[in-house]
Each structure stands twice: as C-alpha cells, then as structure tokens.
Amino acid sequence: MQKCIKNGPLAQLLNAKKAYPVRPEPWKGPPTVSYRKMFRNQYDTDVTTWSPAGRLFQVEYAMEAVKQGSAAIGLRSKTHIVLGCVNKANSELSSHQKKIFKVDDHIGVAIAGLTADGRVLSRYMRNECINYSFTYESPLPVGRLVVQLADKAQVCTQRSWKRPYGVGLLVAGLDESGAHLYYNCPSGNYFEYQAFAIGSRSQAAKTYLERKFENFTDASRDDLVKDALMAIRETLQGETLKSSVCTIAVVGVGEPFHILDQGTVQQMIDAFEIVGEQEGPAAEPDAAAGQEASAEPEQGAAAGEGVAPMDI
C-alpha cells in the first residue's frame, strides 16, 4: 500500500509541481550578445528605416555596389562627349559584360556596379527617348531624361517593398543647349560635371582627369580619346592597355553616339603610346598621392569583387 502512495499518480503530480513551480520565471531581458551579432547594423534591414545619425543604410550599400563595380569614364569639351569603361571578365573563359549602352543618336550611358540594373535602366531611358520624339517629333533634351532617371532612382529609396538599384550611370548627351555630360547615383542625385570617374580603382583615373580637365573645354575629339585612354590606363594598375581591355564611345557635334570598334581603339593606343610613355614619369607622383588617399576604401571594394554572388 505504500508503495502505491509513493509511485502512483498523487505522488507523480506532486513531484511535478515541485520541479515545475507555477509562477513563471520573471523575464530576463533581450536575447544575448551572441544573437545581436548575427545582425550588422539594426538599421541596415529596411530601406525606409533611418538611423539616429540621419542615414539610410541601405542606399549606402548600393552605393558602395558602385565603387566595387569595373571602372568607367567621362570627360566633355564643347562639341563632344566622350565615354570609357573597362573590360571584366570573370574568368579567362567568358566574355565580358557590356558597359557602354545607347539610348539615342545624341544619348548613351556608361555603367558602373549590377550589370543587370544598368540593362534595364537603360531600356527605360530608351523607351523614354522613342516616347518623346513619337509626341514632340523633336530629340529628349538631356536634363529631362536624367531628372526623370532620378526621380525614378529615389522611389526606390522610399518603399519597403523595393531595393535601389545597384548601379551609377554616366549619361552623356547632346542638345540644344551643347554637350553634357552627368553621373546618376543610387541614391537619386544627379550632378553635372566636365569629367568624372566612377566604379573599382577610379580615384586614380579621378586624379589624371582633376590635372588635365581645364584643358577638356577647347579639346578636340581626338584629345578627349587620347585623354579617355590615359585615364582607363591609370585604373588598370600597371596591367597593358589594349583595346581588348576598354571600350570607348563618342558623340558630338555631327556625329551620332556610337561605340568605336577594337581595330580604331588600338591605332589610337598606338598613336598615343610615346606620349604616355614621356607623361607616365611626370604622373607617377600624382598618382601614388591619389591611390593612397584611396587605399583604404579600394581594398574594401577588392574584397567584395571576390565574394560578390553577381556580376557587377
């Protein structure tokens, strides 16, 4: 009998409750350390959350998918307009990305970070050039088209449901009122510049076209080729320039946009090769002061070419 008292189901409820008190246990605060750190930052996981420093978090990591992307050049005189980009591939046995789109006879915009974005941004620029002429039977004035490319960028910095596109475009264009050229942040700025650099190592090729830019007003077509190719060369850090490793494309004054082809890109390395090789002494100093003042911020964007899941 009491042995039945000690193992029946009045002794076992009564040990449960002894193991199991009936007041819960008072809570003890938020989840551990080691549980934060799975997350980078707390206000990185929303577009539209600001932080209490008045940034947005996400804007700034497409931005950044920017500077990780392949370089790319513009510089403009009165009549002409002049891009650049360079040429990567993933492996030695792919091709290369296209970098250089046309939107119009008098428009065409050079890419830096998603390819992908870039593709269809430009496709949206186009739609908008055909538009315009079908109604107005008159070309897109190059403002107008880069405003509306920004107002579409900022609406993406302003939904939940959205990413901002992960790409900065160089559009260059001309119009009634001459030649432009203008870079096209994730963010939705836009800015006017006469020549500017953007994507992976671009400071060198920044501090090439800050030396030479008040001679880019008055320049010639030609000038602006030969000051493209000097730039690109800056960005490849001591690889060979070739025509197989750029692209180069014009528009002017008489002279629709159009992308040169790799036979008339290495005739003009060829014909340039003795003037950089008297300039390249003289703008090694330079150079080594601009890749310093930028190695901290290039060493980040080669990290994230090397663990990037896409190609950018």
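Positions refer to the first chain, counted from 1. Take the two forms, find the largest set of C-alpha atoms that superpose within 1.5 Å, and that set is the rigid core. Given the structure is predicted, the values throughout are model-derived calculations rather than measurements. Compared with the form predicted in complex with its partner chain:
Core-superposed comparison between these two forms: CA of Ser91 displaced by 2 Å or more.
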Given for the second form:
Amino acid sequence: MQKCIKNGPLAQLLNAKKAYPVRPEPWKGPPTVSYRKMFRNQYDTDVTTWSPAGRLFQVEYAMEAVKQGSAAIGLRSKTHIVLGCVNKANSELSSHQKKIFKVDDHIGVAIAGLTADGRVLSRYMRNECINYSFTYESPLPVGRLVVQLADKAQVCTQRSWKRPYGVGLLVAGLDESGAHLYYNCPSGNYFEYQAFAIGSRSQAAKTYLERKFENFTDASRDDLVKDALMAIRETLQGETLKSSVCTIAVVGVGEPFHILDQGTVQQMIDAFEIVGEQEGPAAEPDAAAGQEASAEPEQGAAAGEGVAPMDI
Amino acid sequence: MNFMASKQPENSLLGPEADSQRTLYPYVTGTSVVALKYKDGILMAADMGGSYGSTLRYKSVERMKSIGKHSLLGASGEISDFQEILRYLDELILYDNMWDDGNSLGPKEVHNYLTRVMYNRRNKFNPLWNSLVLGGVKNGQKYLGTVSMIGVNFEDNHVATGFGNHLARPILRQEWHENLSYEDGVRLLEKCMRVLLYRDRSAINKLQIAKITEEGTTISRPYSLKTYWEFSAFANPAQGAVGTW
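Form predicted on its own already given; the form predicted in complex with its partner chain follows:
And the full complex, kicking off with our chain again.
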C-alpha cells in the first residue's frame, strides 16, 4: 500500500505540510495585545466599582447618555412652569418620540436621554401621584415625588445587577408652596432650578436662559412660553424654528398640565417673528448658510455644508 | 393512616376559630362626639365616659386628640380601637415630618386616610368599631368631616356621632350659622351636650371642649354642665302614659 501511494497523485496530499501542528508549539505566554485597551479605564466595568479618584464611571457614562439626547428645557415664574423639547423624527415617514409626559394635573416631566427609561419612570411617577391622590384626596407635593424619584435612581447606582437609568428628567410641578422646576439626574441627585436645559446643545439654551432668568419670576405666562421657544431656537443652531420640531407644555395656577397643540405653538412662533430672524434656513445650500455657521460657533462644521444639522 | 383535616386557610376571617381574631362587638365604648365650624376654626365636644356595657366604668377617658399641626380627632365607639387609630396616625404624621420639606398633611388628607383605613377594615370583616370626627384648619381653610366604622364619610358644617346625630344635629340645623363667635359656638355645643346628658344613658356629666384654629389646638380642662332635674314632667314621668318606664 505504501509503495503505490508514495509517488502517485496522492503523495502530494500525504506529503503536504499539515494544517495543524503535529507537535504543539511551545507556550510563549499570554497574548500580547490586551483587550483592556478597549475600555478607557479599568474601573468602569460595573457600577459597584469605585475608581481610585472616588468616581463611579458607570454613573458618569449614564449622565453622558443624557447629554447625547435631544434637548429639553424648562423655566418657571411664580405661577407657571413651561417645559419645551426638541423633537426630531428619525425620518420624514416616522412620527417623533414623545419626550414630555403628563404625570398628574399639577405635574409634568420632560426627558432627555434613553426615552425608554424615561417612559418607565413616567409610569412610576404617575403611579405614585395617583396612589397619593386616592389615599389623601390631595395632590402629591412635587418635592416629595422628586425625592422618591431620586431615591429610585440611587438604588441603581448601588446594585451590581442593575444599571443606572440613562435619562435626565425635568420635573415641573405646582403645589401649595408654589411653582417648582426640578432636574433629576441618573446619579440620584436632584436640584431645583429657575430655568434649566439638558441634552445636546443645551449649553446654547442655558446661555440664553442665564441672560434672561432674572425676569422669569414675574413674567406672564405668554412671555414665559416665548422665552421657552427662544431657548429651543438656540439649541436648533440655525435651523428654522417651527412647531413640527418642538413641543411645549405648560402648567400653572388655574391651568392643569397640558401640551400645547401645534397650531397654537406655530401661532406664537409667528407672533414673535422668530422665523423672520432666521432667513435662509439651513436647508438652502448657499452662502447664507456659511454666514450662519460662523454666527453659531458651536459645532459650526456641521452647518457649514448648508444642509440640516446632523441628527443625534 | 394520616387524615389531613380540611380546614379553612389561616388567614380567612370567616370560620369558627377566626372569630377570635376579629372585632365582633365593642367592649369599652365612648358615646357621642359633637362638632361645628365657627369663625376661627372648629369646636368639638365629647364627654369623658368609657362605658363597659351598661356600666359607666371609666370616667376620665380623653376621646379627643390633636393630630399633627392641623387636625383634631374625636372618636366614639370602642376605646381600644380609637387607641389603635391614634397609633396609625402617629406613624403617619411621623413619616410626614420625616420628609422635612415644609409640606404637611392637613385635615382633608388625614380624613381621607382614615376613610381608607376604616373602609378597608370593613371589607375584611374586621372593623375598627368607631365613629370618628375629624376637624381642622389649614391655610385659613376650615375642614370638618366624619367617618363611620363602615367607611361612610362626608364633610359638613356640623357633625355628630351616635346619639348626637339624633339629639344634637336637629338643634344645630336650627341654630348654626356661618361665622359663629367663639362664645356662641361654645354655648351651642353646651346646649347640645346638655340634651345628650339628659337623654343619653351612656353620657356622663364631665366633658371637654376642644378648639382648633390656624394657631393650634386647645383641649379644655374637664368640667361639668349645670343641670335641672326639677321639671314637673320629671316628677311623675308615667303620668301621661301609665306603665311606661
């Protein structure tokens, strides 16, 4: 048998170098390229690990998710609170995501970040409000709801089998002690604000609000809505402000929480002549777009092409 | 051979052994509580008797207590159940204060909480055998309500429990009006309590009147009402109806 195979056509196969090592090669040590390079640091694998600098990276990454979501703003006077958010639909065919939720007649919330997490938290808030109303026939004070929400978020920063909620909430509510606007973080912290903005390009809105906030306490309801629209316009960064890209909601004394309908919002936009100030919308590819890009230094490169700003 | 005796689950309240676990009848009871709204807040009156059936056994029972900053609770019926309710409310107010946020439960909230408690107990066939009167003032708003052992609850300008419903409320319907002064309110309450003293066999002549206003609660020292037993009709009560008692 050996004799006939030796020089025949099968010999090639027999004599060919084996695909597998016949004898295992000597162990040269572990692979030299460490997969650790994939992560920025070695303390961010789970939320229950502290870094040497005393940080919980998972929580910080969750707050990053909030910064990446589309903008939401809130501002308040003595008697009213207005919430606004930018609503970008994925495509012309789809409807936009709901980012403002009514929690009770006297409380509403605007979210930025993982909208699914926001939806779940809104359901929790609605449940708390309705249970309190049923037991005490009285509206749940906003301050208490916000603390409960914060405590719920804190739990997720101290369990190894959970992850922090990836959503920031602007809670607007009215109670016996007046009008309140709170911001709830994934970290479990909460703060009260006269006005605030969260999400992408919120810094532009914050700058606008910082200039104007001293007037808010005594502002009328309509002025407050106008300021909200102006703040939203800042985050749009050159794009035309129209009612199809934003949502506004109001709650105030004698006015239960409700989302303003598109028609009303568009009317208010037209009335303030905001559209007039933004001639040559970004959709038109001409020199005007280039000028706007330089006027809005933040992320100027995106608008420089003369097309709509990059979707987040 | 092992027989598994079939019996009702332990937590069922229906069945012979379960009867020792729920309230079937009251033992030590308080009689009427009467209350009305007046100019500055609420006035409430209750005597200090705790009856053991037909015996007037305890004569220093405080049947009105202040709850939190804004409310006053008066109870008739089983005294031990009233004490249980006070423990529930104590815990409620404690947790309310622990929020430490400037909000506080007002009389309306406490009244509704009690309604929920009473009604839920009634649904489990294990009632708290009380009729409660809850009054208070918060942010200038006066509130006066009542809850019964079966969860019937409502608010009104004047309320009463037990015999007070039959003897005191008709008087109040005639003579109560908005913005009574403190003296007029007390006079009206004393009139009601006097009638109850004459006609309710469980009433004793030792009562307290409590007042709650925006400033706070005061419960008076126990005192007694002047009575007159020399009415001619009292001399020979059976005169008009021989054989009556």
